[in-house]
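Coming up is one lone chain in structure tokens, specifically the form predicted alone.
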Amino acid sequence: MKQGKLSIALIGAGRAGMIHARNFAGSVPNATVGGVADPVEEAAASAAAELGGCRYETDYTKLLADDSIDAVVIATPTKYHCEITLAAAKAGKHVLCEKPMAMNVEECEQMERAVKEYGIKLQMAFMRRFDAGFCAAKEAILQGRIGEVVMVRSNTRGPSIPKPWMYDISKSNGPLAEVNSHDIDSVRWFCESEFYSVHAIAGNYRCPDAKSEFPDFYDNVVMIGEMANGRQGMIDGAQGVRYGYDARTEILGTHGCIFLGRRNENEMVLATSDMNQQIEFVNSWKYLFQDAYLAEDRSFVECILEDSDPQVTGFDGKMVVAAVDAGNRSIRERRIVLL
């Protein structure tokens, strides 16, 4: 067992990484960050800065040489997972790394050989199985209180237009990976099974500027799959809805049904002399999961000093980007695809 304070480095300054930074720089118990990485060097000096001063570089390697850091983020665009994943192992860093774990199941594979080989620890940041609405809902199933699971269907749609880099899907795998994979990873829990078949469809219905040179790209995505156990999973996806940031999961059994997903930002109905209610919608999965952020942080901190197992590993975001790498298949081919 590690003692003392863990030292951990953000590599990617972007606003999921600046959620994991914030709590390991005060609200997580033994860690502190040890450093920032970003290529955009006033990204990383900004967040250096407001993370309490911390050195920053432009160059991650150089982070990764500092034997005082213990442990990295790794919050970067997909496509530079696999990369700074084999570079911390074999540096000896233990890694969180953000969704989507890569691009394709042979980089997972990569990785999962790589932490395996140098003995850390690899964590996948989904971080809604640490939310207290998705644990409590966990604990019913495992109860019985729903009967058996026959049906989980969960929808992630954010209020904003994607950014121009992910109307390439060879570069971002496209919603289903850069939206989905929390809902594709909450179907595989909660079923407790596999992905066995999916069966994708999809469109471009709100992003006119991507249609000429990215015909393949799409904003909205319905995918449904059967279980390796007989379950079923059905999944939605959409950006650019522009009422808010909506993610809500059903979880059907024989003899009953768990809803999750608060749409509200806070608690407050405002009704007006014209009968009208006004209700603020969520605008951001900043705000709605933030708890389970912490929690997870401290989760990953835990697995470094008592060393165990992470609650999430790299089989779990290995089998969500099959699942992806599965529907894409689907809407490109128009057909039921086995896995």
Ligand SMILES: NC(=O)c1ccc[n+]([C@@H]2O[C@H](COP(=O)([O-])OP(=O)(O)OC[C@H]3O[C@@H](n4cnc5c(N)ncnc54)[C@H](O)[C@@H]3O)[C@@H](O)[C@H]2O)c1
Second form
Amino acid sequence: MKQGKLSIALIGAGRAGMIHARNFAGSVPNATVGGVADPVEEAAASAAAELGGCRYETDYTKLLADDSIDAVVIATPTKYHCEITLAAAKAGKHVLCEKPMAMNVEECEQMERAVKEYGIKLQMAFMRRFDAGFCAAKEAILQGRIGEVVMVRSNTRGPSIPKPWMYDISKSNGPLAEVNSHDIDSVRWFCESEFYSVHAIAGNYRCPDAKSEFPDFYDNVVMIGEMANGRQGMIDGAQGVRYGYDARTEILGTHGCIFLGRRNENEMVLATSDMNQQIEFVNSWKYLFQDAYLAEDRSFVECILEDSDPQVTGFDGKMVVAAVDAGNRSIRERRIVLL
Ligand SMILES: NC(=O)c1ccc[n+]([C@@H]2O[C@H](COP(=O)([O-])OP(=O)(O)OC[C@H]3O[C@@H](n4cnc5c(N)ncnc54)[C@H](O)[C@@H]3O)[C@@H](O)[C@H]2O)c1
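Return one more block: the form predicted in complex with this ligand, after the form predicted alone shown previously.
Below is the whole assembly, all chains and molecules, this chain first.
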């Protein structure tokens, strides 16, 4: 540890990675950024410059060999999460891993084993668990404010058009993994249970260019699930919706309901003389969950320094991947899938 501060390296200097790295560089007490790795040299170099001139590499293993680095943030495309976590664990570095945890349950299990074997912390980056509204909802549930939880409904719809690497569902796991992992985790968290069965339907409504080569690709999905404790989950996911970033969750209880999720970056509603009302939609998760990312990054540092368990674990990551896998199987085989 450098002068009482944890030195954290960023692996994958893209959209998600830079959110964490900026937090560690400036807003998380007891943390500093010790390096950046990205195979695209320009991305690594410009990130390092922005983060205060730390070292940068195109090969992440060089950072793992650096004794001054205590922990890494893995924010590469999902297919590399397992390989990098295994290498980081072996090098004794703690890991904050972006969602989804990995490509399949077997990879998640390998990661869990490595965490145990090498005694490192692995925190999964489900930042909604650190969002003030989501935390208040959890507290209200625990206080019995809505009676018993009956159903959790959660949607994530984004404005961006899927990147071509998403088109092959067998390689990307599709929107259920990349978009709805957060919703799946929220349903588990608020229901306090795992998915027992899922039924999902999906289709491609907005990406005509993918249709002929990738007939299985979907940009809209609906999944319902029965939880092991009998509670109900309902998720919808969509890409390319154009109207904004729309993440909302409802928790219906026996005696009440909790509504979560703002659509607007500013709370302002503009009412005009033509009898119209206007609310500006937020256009990215980056803004909607800005504070949640920071709280998540602070929590990661605290759990290492205090030697406590991460608030969101590899087990959480694995159970989400299992639900994604079951959902994709349900879409493919047009049936209810039991987990
Ligand atoms: N928590 C969230 O809300 C959230 C939001 C967006 C993305 N994500 C997740 O974060 C991960 C990254 O997504 P993104 O949107 O930031 O992608 P991105 O394409 O913007 O960035 C990924 C970066 O990783 C780099 N990279 C690729 N292979 C690498 C390797 N082997 N070693 C080091 N770097 C490598 C790429 O060059 C790129 O710069 C994905 O798993 C995604 O699901 C999470």
